[in-house]
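First, one chain by itself in structure tokens, the form predicted on its own.
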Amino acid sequence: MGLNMIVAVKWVPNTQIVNIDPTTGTLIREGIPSIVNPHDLNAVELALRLKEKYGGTVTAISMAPPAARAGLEFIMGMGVDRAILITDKVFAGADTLATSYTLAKAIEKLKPYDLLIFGHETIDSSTAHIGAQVASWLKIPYIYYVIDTEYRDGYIFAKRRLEKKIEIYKLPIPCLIAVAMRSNEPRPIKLEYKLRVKLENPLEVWTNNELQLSRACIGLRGSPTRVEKAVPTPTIPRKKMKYEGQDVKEAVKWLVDKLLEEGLKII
């Protein structure tokens, strides 16, 4: 029978230098190179390992601008069977609530599914909200920090890592797991999978024409979160001071003196 899995991925800016629209408070993506969120690649890798072990299918979904097609083609090159790009101007400016609502409605169109797999968080916002919110919209159980998973008799046995312990949870399907960052090594793409993407085009584009969602619940209009003010990170110039001597004790004393001059408090 196997597992019908859906893995969510996000197309994120590949830089820490971003600009904020002063009117809407949202990220300006134009001109910024983007990549698949690295933590979502851990989710893709876990999904592919489960497919190899138990059989089934892996479908990827992403709510993103049209350029995210390149990211979905990349993960299909890893072995993902099918991809759905959810893109429409009416989805723009969504916060986590509107994003999770849109993703949940798209996932409902993909029923039946057994397991939803998300990355723990994204490098552009680090909210770690989306997985939990999607599960809440769908009214299914979820768990975070997952490092490995087994499937037996209709249940997912999710192993998760906390700071000082390992826990194992038994969840009935369907359910959602959020994969811990850096919990595995994502595989490289294969030429045969890349050729399949080009020849078979297993990538679909869904707009709101397909989802038929109320404008009041999606995009900027459906987002209760508002960024009131965005302040760029200040640039602190380096003083580039260098100790020129050879004596180690004198070097330590020189360093401590300089730190004290800069206002370091010794407790």
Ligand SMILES: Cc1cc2nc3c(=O)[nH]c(=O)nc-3n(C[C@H](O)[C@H](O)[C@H](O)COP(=O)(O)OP(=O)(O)OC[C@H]3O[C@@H](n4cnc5c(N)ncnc54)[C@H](O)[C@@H]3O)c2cc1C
The other form holds:
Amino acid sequence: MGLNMIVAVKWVPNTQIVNIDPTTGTLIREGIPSIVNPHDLNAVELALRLKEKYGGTVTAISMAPPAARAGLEFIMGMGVDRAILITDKVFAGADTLATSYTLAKAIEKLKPYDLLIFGHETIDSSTAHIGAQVASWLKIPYIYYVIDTEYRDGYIFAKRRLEKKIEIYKLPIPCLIAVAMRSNEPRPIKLEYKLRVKLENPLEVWTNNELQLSRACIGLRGSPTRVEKAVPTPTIPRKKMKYEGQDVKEAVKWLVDKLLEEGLKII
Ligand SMILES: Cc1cc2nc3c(=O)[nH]c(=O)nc-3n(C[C@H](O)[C@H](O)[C@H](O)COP(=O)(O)OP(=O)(O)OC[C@H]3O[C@@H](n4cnc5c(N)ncnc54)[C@H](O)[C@@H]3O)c2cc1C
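Beyond the form predicted on its own, can we have the form predicted in complex with the named molecule?
To see the whole picture, the full complex is given below, headed by that same chain.
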């Protein structure tokens, strides 16, 4: 029978090169190339592995401006079967509440589904709210920090990594899991899948015409959160000290001494 899976993927500015506006404290997104949120590639990889093991389908959804098409084409190149871009000016300015509401309503239209797979967080806003909020809108179980998953007897067994232990949760389907970052190695894109994207153009675009959501619940109007103030974190100047010797034990002692001089407390 297999698993019908939906993976949520966000198109994010590459924060490794993004700058903060010193006046407003917000991200300067203009002119910054965007990428698929790296943690979401772990979610896609897990979905594809589950499909290989148990059969089923993998559908990707993303709420983003039209340029996110490139990101969805990329993950279809990894082997995702179907991709839906949710894009409309009326969704702009959404906080996490309005974003999760819009995603949940789009997911409802994709029923029946067994497993929703999200990244744990994004590299641009990184609230880690969306998975929990979508599960809450859909009234389905949710678990985060998942590193691997099995499917047996109609249940999802989600392996979860904590600091000092691994936990395994048994969840009834449908449920939502948020995948821990770097929990797997996302596969490269394959030429045959890339060709399918180019030749068949299988990407679907949904606007609010398809979703018919009330303007009061989406975009800026549906967003109760206001960013009151944002300041760039202070940069700490480096001391640029270097151990010049060769002996490893001596180097460790030198390092510990320096840290103690700087006020490190060993408890
Ligand atoms: C008042 C306010 C206004 C804002 N206005 C804007 C704006 O105009 N433009 C803008 O880009 N952002 C805006 N944001 C940020 C926006 O709310 C967040 O980018 C969005 O809600 C996702 O939150 P996150 O990135 O923290 O996701 P997280 O909760 O950290 O993400 C967890 C996982 O959820 C999934 N996910 C998250 N977002 C999406 C998505 N869009 N599509 C598919 N899957 C997703 C991914 O799997 C991701 O790994 C605004 C925020 C606030 C508070």
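Residue numbers count along the first chain shown, from 1. Each form is matched to the other, and the largest set of C-alpha atoms that superpose within 1.5 Å is called the rigid core. Note that the structure is predicted; figures quoted are calculated from it, not measured.
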Margin query: After superposing the rigid core, is the C-alpha displacement of Ala216 2 Å or more between these two forms?
Written below: no
